[in-house]
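Encoded as structure tokens, the following chain is the form predicted on its own, with no partner shown.
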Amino acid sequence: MNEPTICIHGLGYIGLPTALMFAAHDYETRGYDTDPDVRETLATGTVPYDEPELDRYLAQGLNSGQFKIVDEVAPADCHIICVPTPYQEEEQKTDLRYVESAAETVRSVLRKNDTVVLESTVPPGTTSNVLRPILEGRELTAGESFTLAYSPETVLPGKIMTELRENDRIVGNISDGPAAEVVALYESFVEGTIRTTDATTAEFVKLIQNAFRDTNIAFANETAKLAHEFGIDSREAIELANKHPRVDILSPGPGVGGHCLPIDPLFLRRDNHATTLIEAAREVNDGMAAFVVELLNSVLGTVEDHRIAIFGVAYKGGVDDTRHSPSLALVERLTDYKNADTAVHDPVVKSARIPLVTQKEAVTDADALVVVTDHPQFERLEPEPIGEKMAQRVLIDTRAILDRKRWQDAGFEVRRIWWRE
């Protein structure tokens, strides 16, 4: 018996690793997204973005013909929607026509008996009251004529593969019982455990989870700003505290990145219900920018009339993933000081939409240098060398990755986010 074809609709972070994993265990796959640059990219076997594991899943697949990237359509047993959802900040709703659009290219080849399966991040509802009402037709309807389903992804860029493979899964479905041969799709790959639901209840655990990790991070930057208050070393308290066996904070740092954190947790926002503590630690976590410019006005007097180096725009160490980075909302608060000067060096992300220099370059005269991604690199940075360059030996550490004491041997003054002094 042949495995089902299998269509994947938009190849960005999610539906790329997503085809390339189904076309790796022998399924046909065949990879759609509307942009022709791309398709074209993608059809020379270059991965547009740094992701370990990608670049050899990709030509594997090109070469063994079972990965196979399509300028239209066609039908196929198995169509899965990866598309973008932006967050409409404005409206305060969640942008779906790129899901609407591919539903509408999916209904255009549906047969009956085929699949579908949506693993765009949604709000609750989205599969039974959006997607199903575009692909019913044509004397199709389903959960009879063919199988709707959700399940969501759950990886982190920089593991995105190993997690498609490790994680759990979950699989949402349309009509009662659950959706046999979604879960028999996933179980060709997934080695975690696949747990089965309504496709509304699965869209709001993916937002549910990603709203408490966001909300646990928000208290523990609540936790290291109130340590400052109070003269604490907000390391040790938040370790004694996680001594509890019901407590455990996570650690604080300059804001949330990456493309579900910042974003997943308004998605349940409602006309009819006000999501008070989730939107409380959008803003705590969106105010950490601000707090680091005060840690620079607390050892410069004003960040005015001073070069800031800025070390990391990625979202988080070893990834070039720079969406809703918290470098790049602190670039934005030091414009609002008169004649703040502000140099981004980043040795993994290769281009952003701001300009980046070489690490020589953004410490050269600077008054201070920030620290904000985690990246390996920058834990083995030497102090003296750097200190030479600059016309100001201040450090504030974000991350808490270097050695605090080492750098004050060298005429740092330091400061932490973990810690006041």
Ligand code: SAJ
The other form holds:
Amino acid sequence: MNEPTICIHGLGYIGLPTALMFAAHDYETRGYDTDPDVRETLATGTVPYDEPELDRYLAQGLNSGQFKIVDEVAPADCHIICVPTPYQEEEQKTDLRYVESAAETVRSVLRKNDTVVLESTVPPGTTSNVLRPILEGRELTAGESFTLAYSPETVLPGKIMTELRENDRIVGNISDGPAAEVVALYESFVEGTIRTTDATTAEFVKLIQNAFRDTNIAFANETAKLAHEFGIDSREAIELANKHPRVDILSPGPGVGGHCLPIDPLFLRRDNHATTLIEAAREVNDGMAAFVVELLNSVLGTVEDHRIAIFGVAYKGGVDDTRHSPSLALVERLTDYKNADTAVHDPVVKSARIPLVTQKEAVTDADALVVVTDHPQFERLEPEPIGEKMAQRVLIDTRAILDRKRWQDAGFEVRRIWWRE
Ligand code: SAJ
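Now that you have shown the form predicted on its own, what about the form predicted together with the named molecule?
Then the entire complex follows, led off by the chain already shown.
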């Protein structure tokens, strides 16, 4: 087992699965996180969030000894940085403090011929202009005495382990020529194609992928709102439009959440130059909470003095992640209305920054039920037991996942973001 040793810096949503993937492919893998609570939880074999396959990989990594959680970073042949890069809305810039601090740590143990890879999502130029100067010293030059590359993850929460294996991958080197060591490293588990480019292009590609998806969803959301005005069925219109060989419009919904699509497109802003289309798309998507309130108002007259049950606080179905969740935006918007009361239920999320209640508590005396997250559990909801607890039978199905006719037959007034009413 003469594979190089790997140290993963940051054991969150991406660092942990990546570390476990390397460990499962015979690399002696060390995992380091600056948060002692994260280290302690993982060391007991507990994955702090829901993600298929991860528990099994963690148990296997710890039991075999291929994966070890360390309290201090030691020298390793390869360092992979997977730390958060939050966006500071007020200053309109990416907070690179965690990347910088991880780079300082790597520098303290970096040796000649080692490899350093950044995976965190960052503004274009970060690997060359921020990471490189921290790592380089009098004796160490990137591209000469050590390898430095950027390689973004592209995995979908809920399918992380599958997509780590199956997705194509980009490796962006900071000097000319392909980063052979880095390609070889990822080739150990990536079944897709690995393509090489320069680091800044790789950073840019990651951002435009997410900006493209966000913009496409914004187009779908705008289409749905326009269709409402024209009195036509947006679902039918989008399905028909998508029959064209070069058209592929995504699905409208209550807004775009998660830690990637709402944030990454903003990393493309440069020296206060607005990215016109991309920022307009963000506005459209952020505006969907207001549209859901409009739908509520159209049935209730006003949401003032009404009690609204909200189903789902996860940002999308099947995950327990509530970051930038459309439900949180909706709850926030409803606080603008006098005496509008909200009760939020989610069968998957264990805790959120707002109180969560049981399904029964949420619907009891509610004037409307808004289904925000497309959890499979909600698709199976029965109208009658819910309706009999509610004060009024009103359903806003923002994802069009419920059988409208059944709910209407049970006396519900039904509204949806897409689909003709
Ligand atoms: N959504 C819609 N309509 C759609 C699709 C999604 O409203 O047709 C909403 C979802 O409900 C959710 C949000 O968009 O609120 C984002 O969900 P998602 O499934 O589109 O994406 P994420 O944020 O879970 O993961 C994205 C993925 N990026 C792309 O597909 C380009 C993933 O591959 C990335 O690795 C991930 O961001 C990341 O880490 O950057």
